[in-house]
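Shown next as structure tokens: one chain only, the form predicted alone.
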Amino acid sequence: MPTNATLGELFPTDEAIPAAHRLATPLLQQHYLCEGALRKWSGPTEDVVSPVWEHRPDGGLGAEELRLRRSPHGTGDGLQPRTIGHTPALGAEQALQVLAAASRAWDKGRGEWPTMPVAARIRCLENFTRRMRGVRDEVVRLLMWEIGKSLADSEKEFDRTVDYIRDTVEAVKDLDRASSRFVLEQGIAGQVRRAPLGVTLSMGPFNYPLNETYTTLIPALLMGNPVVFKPPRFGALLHAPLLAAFAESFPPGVVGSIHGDGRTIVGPLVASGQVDVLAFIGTSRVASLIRAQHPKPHRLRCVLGLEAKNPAIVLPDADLDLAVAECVLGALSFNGQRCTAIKLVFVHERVADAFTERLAAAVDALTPGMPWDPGVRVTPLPEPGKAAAMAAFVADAVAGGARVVNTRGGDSAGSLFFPAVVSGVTPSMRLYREEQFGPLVPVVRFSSLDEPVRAITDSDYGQQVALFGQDPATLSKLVDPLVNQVCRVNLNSQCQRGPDTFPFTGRKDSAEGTLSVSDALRVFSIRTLVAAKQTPANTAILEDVLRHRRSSFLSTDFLF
């Protein structure tokens, strides 16, 4: 059984970090993107503290390096958080300058970008993607250091984002092809296309700071919307290598970046009334606060990915080995820090003991370590105080009669917290009701299917559910009511977002709007048409416009 000291010893000294993954010096991000140029910032900055703590004696370090590397929250035994860089802490004035640049690029729908042909927008994005691939190693390294994501998962996030861009380009071509014809109806000729909505504010989450930021930023851009994006607090540095690629690939003002405290810089943007679309992935509480600051909230299109409490239901006839494997993946991939994670496991009482025993063993077999360690499954948590927050969830459940059933469950040191399987969870406990967003697996016994169905129905959240069983009749009886409570029912598999071509959304407090490769293009645009009575004069006008390619909207060009 590993002790706290054993977990603590997994944190590296400088010398033990593989050369390929080292950060040589603290990274000073000094620029933000405004009006198509990188503007240097000499004002206040925010420290970027890595979840990868370190063992390092203080001897031989200068005062400045000590200040950069040390935190008052160390353990007192040489284990300390490590500051790896700084990002700009912009004020409202600078944020509003970035927004003003985006508003000029929009120009009330008359700007170069919103009126540009789709093919030309695609060329800009393809140029950006080529430049993006050139900084892959740097972004992957920063993903590991900033949020503690494993090397394999960091590489996967980068590559998946590039694939997402490629798939979105193909989807916008399909959308444009379907619109490249006129409809003749009741003596009226019309062409229906999708038009942009306006200036978009895009805010991604720390758990997928690259991918989920881009799943809103990219489709919004392709549909003709200028975008201001704010990187998350954890995962901000990794966007720095990409700012120059944006500046070199898009017209001025089409992409802008803001960095700093959200309360300081986001509120003034929304309150200005110049933000037309809010793309936000985070909590419903924060989303409501942001939306309420808009002077005309009914005019603010919101695309929201919010919290979830996705359950799994293990039926008496479930393949327990399969159910355990999928629940471990679903609950603990990236330490459970995913909105799509399985966060509550309902197990029928007939198989509860066997399932829980196997689940505990499978979780105890997970390998803790640093992000670059081969085969690592448990990595440091990026949020300060997260290990203590997880321990508080466990303490509340244990005080109510639950118990931690895996041997290593709840061990912690620094930012490492070993996942805990908590059995005997009941509705009175926080783990039953609240989203833990971390490495805890609550297990609830049930005797009647009405119990988990009622819990899902009464929940404030409605994203996904995972069903494990083999009887088609029983599964069907569950599917039919549950599809009216959640937006994805997974049969004998974990809850997840992918593939990106599938719709991703939720009910209740879990989401607003639908994101997928094709759905995102629609959510960041609106159906618009040009119509004319089929008179000889109108026909001549339309033929002339099409023949001489006088309009980007009125066009029958076919994208290949």
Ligand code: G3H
The other form holds:
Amino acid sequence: MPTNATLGELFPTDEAIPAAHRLATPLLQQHYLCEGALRKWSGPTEDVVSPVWEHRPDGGLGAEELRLRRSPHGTGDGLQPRTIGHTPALGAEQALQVLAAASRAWDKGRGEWPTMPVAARIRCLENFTRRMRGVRDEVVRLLMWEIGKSLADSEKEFDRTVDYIRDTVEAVKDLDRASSRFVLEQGIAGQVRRAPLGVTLSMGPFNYPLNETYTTLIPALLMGNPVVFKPPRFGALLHAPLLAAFAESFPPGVVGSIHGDGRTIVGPLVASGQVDVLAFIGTSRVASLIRAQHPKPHRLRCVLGLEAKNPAIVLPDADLDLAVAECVLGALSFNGQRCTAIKLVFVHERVADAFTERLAAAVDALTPGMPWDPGVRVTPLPEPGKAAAMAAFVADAVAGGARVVNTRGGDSAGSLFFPAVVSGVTPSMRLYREEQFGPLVPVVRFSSLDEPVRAITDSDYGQQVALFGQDPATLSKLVDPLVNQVCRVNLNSQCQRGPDTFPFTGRKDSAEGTLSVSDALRVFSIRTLVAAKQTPANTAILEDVLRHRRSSFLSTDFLF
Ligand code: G3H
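Could the form predicted in complex with the ligand be shown next, to go alongside the form predicted alone?
Everything in the complex follows now, all chains and molecules, and the chain you saw is the first one.
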């Protein structure tokens, strides 16, 4: 069992960082993207503090280096957070300039981008993707340093995002092909297409700072909406290498970036009434605050991915080894910092002891370390004070009679917190209701299926559930009521978003709108049509328009 000291020793000195993963620090981002160009910023900045703390005394460092390396959260035990750079802390004025550029690109729907043929938009995006591939190593390294994601998962996030772009291009071609025809109905000829909605503000979360920013930004763009995006607070620097690729690939104003404090820069944008679509992945509290600032909230189309408290239900006939493996993966991938994570495990009392014992052993076997360590499964947490927040959840549960059942559970040093399996959780405890979004696995023992079903029905959240069992009749009895409570029921499998072609959404406080490769194209667009009574004169007009390719909208060209 590692003591706190041994967990602490996992943090590297500068010299111990493998050369391939070292950062040339400090990384000072000095630009933001406005009007199709990188605009230099010389105003206030925000330090980027890495969750990969430094294991080293301060001796021998210069004053500026010390300032950059230190944060108020230093522990005084030889562990110090590392400041790896800074990002611009724009003011409302600059954010509004970025928005104004996007509004010009939109030009009330008459701009070059919203009226451009899909094939031309695809060419811009393919150009961007080529450039994006060129900065893969840099972005992957920053994912590790900024949010503590393991090397394997960071690479997966980057590659999954590139795949998502490729699949989105195919999906938009399909959509275009299906719309490249006229329908004749009741003597009326019509062509129906999907058209953009307007200026989109895209804000992704820190746990998937690249992927979940791009899974809204890219479909919104491809459908013809200019986008202003704001990188999350953690995972901000990794967007810097991509700004030039945006600038070189899209017309001015079509993509803009804003950086800094959300309250300072997001509020004024939304309050201006110039944002038409809000694509936000984060908490329902912040989503409500942002939406409320729009002068006409009914005009603001919202696409929201919010919090969740996905339960697993382990039935008495479950294959326990499989249930344990999937629960560990589901609850603790990226330290439980996934909206789709399993955040509460209901176990039938007949198998509760056996399941909990195996779960505890499996969690204790996870390897803690730095993001680049081979086989690492427990990595540093990016949010300051997160380890203490996890400890507070545990203390609340323990005070109510629960206990931590794995030997290493709750060990902590600096930003590392070893996952805790908390057994005996009951409805009065915070862990039963609140989203922990971190490395805690609360286990609830039940005797009647009514209990987990009631908990799911009464919950504020409704994203997914995972059922573990082997009897088709019992599983079916659960599936039918649960599909009306959540939006994905996983059988003998962890909860997850992928594959990205599957619909990803939730009920109640968990989501608004559906995101899959094809659904995302729909949520960022609206159906609009041109219709004409089939008179000889109208037919002649339509034939002329088509023959001479006079319109992007009225067109039967097939997109190969
Ligand atoms: O944080 C929420 C993500 O959408 C989860 O995606 O299930 O693929 O990890 P994932």
